[in-house]
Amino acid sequence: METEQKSIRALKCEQSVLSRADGSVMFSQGNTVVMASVYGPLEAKIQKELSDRMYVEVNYKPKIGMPGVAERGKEKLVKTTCNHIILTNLHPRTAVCITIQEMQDGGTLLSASINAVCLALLDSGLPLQCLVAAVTCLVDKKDKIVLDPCIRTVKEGYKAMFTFAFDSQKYNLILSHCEGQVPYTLFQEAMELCQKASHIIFDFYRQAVIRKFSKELL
């Protein structure tokens, strides 16, 4: 199996972009741009109150129009990831509201959204048991694995597209999302490639936190 692209696209972020949010970030991965904001812990509504943990609510807003089935799917996947990394048991009977605003679709919106939310959670100061890094890759029609594909590559067609999310402790798999069908050996190779690429994202998080606190100390 050949690998066409061996690294992820350029990463950029700006934290605390919204004054009224507890945590926020403008995050770009190549030409893909999303803004994530965190509000909470807040008082939970009665129908959403959980006696043993915090309720996590995720809202995904597309660039144009109202949210549809695709957006609801992204919300569910991001929520699953957040429930894994947030120490929800420390804030029972409360809620946290996470909003993702799509600014520009340059490909791999799901992984960019997860990474943006992780940075926004860091900015908010909510207690986390680990960080998370999401990476997307696809298998094109020539059986080449393309890491972090741009929108043009995606539109050219593919046999399968994978999004994996890994934790920062032992790089264990937290989330796996697949579109398409390929042999298991190919799936395993794609996952290992994305796992190695996740180290780049974790390094980016560290640099982002260092930059933020360096500015605050000046």
Second form
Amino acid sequence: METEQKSIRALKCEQSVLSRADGSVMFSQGNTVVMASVYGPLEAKIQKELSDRMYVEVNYKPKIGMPGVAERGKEKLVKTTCNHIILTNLHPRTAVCITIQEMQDGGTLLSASINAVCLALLDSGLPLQCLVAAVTCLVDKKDKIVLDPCIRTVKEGYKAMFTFAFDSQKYNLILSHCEGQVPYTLFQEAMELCQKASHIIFDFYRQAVIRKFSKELL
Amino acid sequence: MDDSLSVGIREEHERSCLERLIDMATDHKTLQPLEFYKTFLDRKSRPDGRSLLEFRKVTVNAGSIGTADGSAIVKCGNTTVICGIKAEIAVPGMDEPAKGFIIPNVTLPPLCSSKIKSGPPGEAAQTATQFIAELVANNIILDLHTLCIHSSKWAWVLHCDLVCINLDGSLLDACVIALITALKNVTLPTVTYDEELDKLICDSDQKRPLEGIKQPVTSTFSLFENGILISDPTSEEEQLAAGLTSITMESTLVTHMYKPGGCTLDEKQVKKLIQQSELKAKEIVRLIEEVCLSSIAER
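Let's see the other form, the form predicted in complex with its partner chain, since the form predicted on its own is already up.
Full complex below, order starting with the chain above.
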């Protein structure tokens, strides 16, 4: 039986893995591995061009098979999050193309994708309003909250699974996605737990950037 | 005669002043839609006269499509969604041999809004379909085991087609109400599986409704900067907003808080929205039960 998990799994990342992309990262959260790349600002297609802002396009590529409706759902969630954190007003009539490639599914693909995109945006140097950290937590059948579940816990069945993303300024909620039903008290508890865990991810971003620049300066 | 003439001239003058004011307001609305809208928000009101957290009138009609096994039409203000359900029998999947299927599909034809173009389903239709599919997948609306006829041999498949014929904001709200009302309206023929003969015996005269349909209700809210929250946005309000969130409640259980990015929310605002959604959910559940009772009486 799994013991109650109160912290997130090990985070690892390698930035600037792609030579042609403006920003790229290979990010892993426990067994979940995701690669994200950012190309931008690019020339936008005329149909997609916006006169006052940059157009954000997100493509999510699953490991096996063609992208379907489920992938469109994930793309919309990441796209609207990026619209909020990128200062799109600074680059009107251009576009930014973000691609997320699933490398390995260890249980929390949505939150790993959002975190990877945030690191890739940091790597690309696009102006950002704030950073975003996403955390997934699961309420199992015995009403226990498991933070950052691994794929085995997910497969065992759950009452509800939540993914929350928070901003780096006031730690308010940017994104929320849920599966399953719980009473409001449990929902609030899960949100608070994820909010605390997001601090760990923001610290990790800081360390990743420090490491990247210390390598470049040396 | 002089008096009536001067009164006539004064009326003409007032009418032309009024027309000029209306022209100015229309210009302001076209050139600076957000500023125009903010003048209403500052007075805690909206262009259609609602208060900030007031929902539009919801009209529900069940069983209007005779050829479908179950159907419903829902109007949330101007947003109109039709749901039609057709049932067929199929072999259950290998990984879940005791479960039937509910296959939702949300269609946004170009006639519903000027923003929708003809061609393959766009992002809005696909994300709405995915939202409904997730609601169905977690046994939230109906336990899929009740759709199984004989484990690993035969199960019911319910194809739920949701067509929006007028899009004016809050698409997900209308879709969920339409789906639940249509499911409650479904009658399936009694099917028994004869094991010895390995045949399905279908009795079309004995029709029974589905059982155990739960009633989650979705409420959409638009978020503006400065912490202003408005409920049940129209399509214009959705465009001007800095963020959007749809909260699905089933009585007191939080079923889904769908917040795809956008403006941030703090804990107090989340609590307020959930309370508003709970109130709306109670009203809508009452409305659906009334409609279903009257449609059963008609049958």
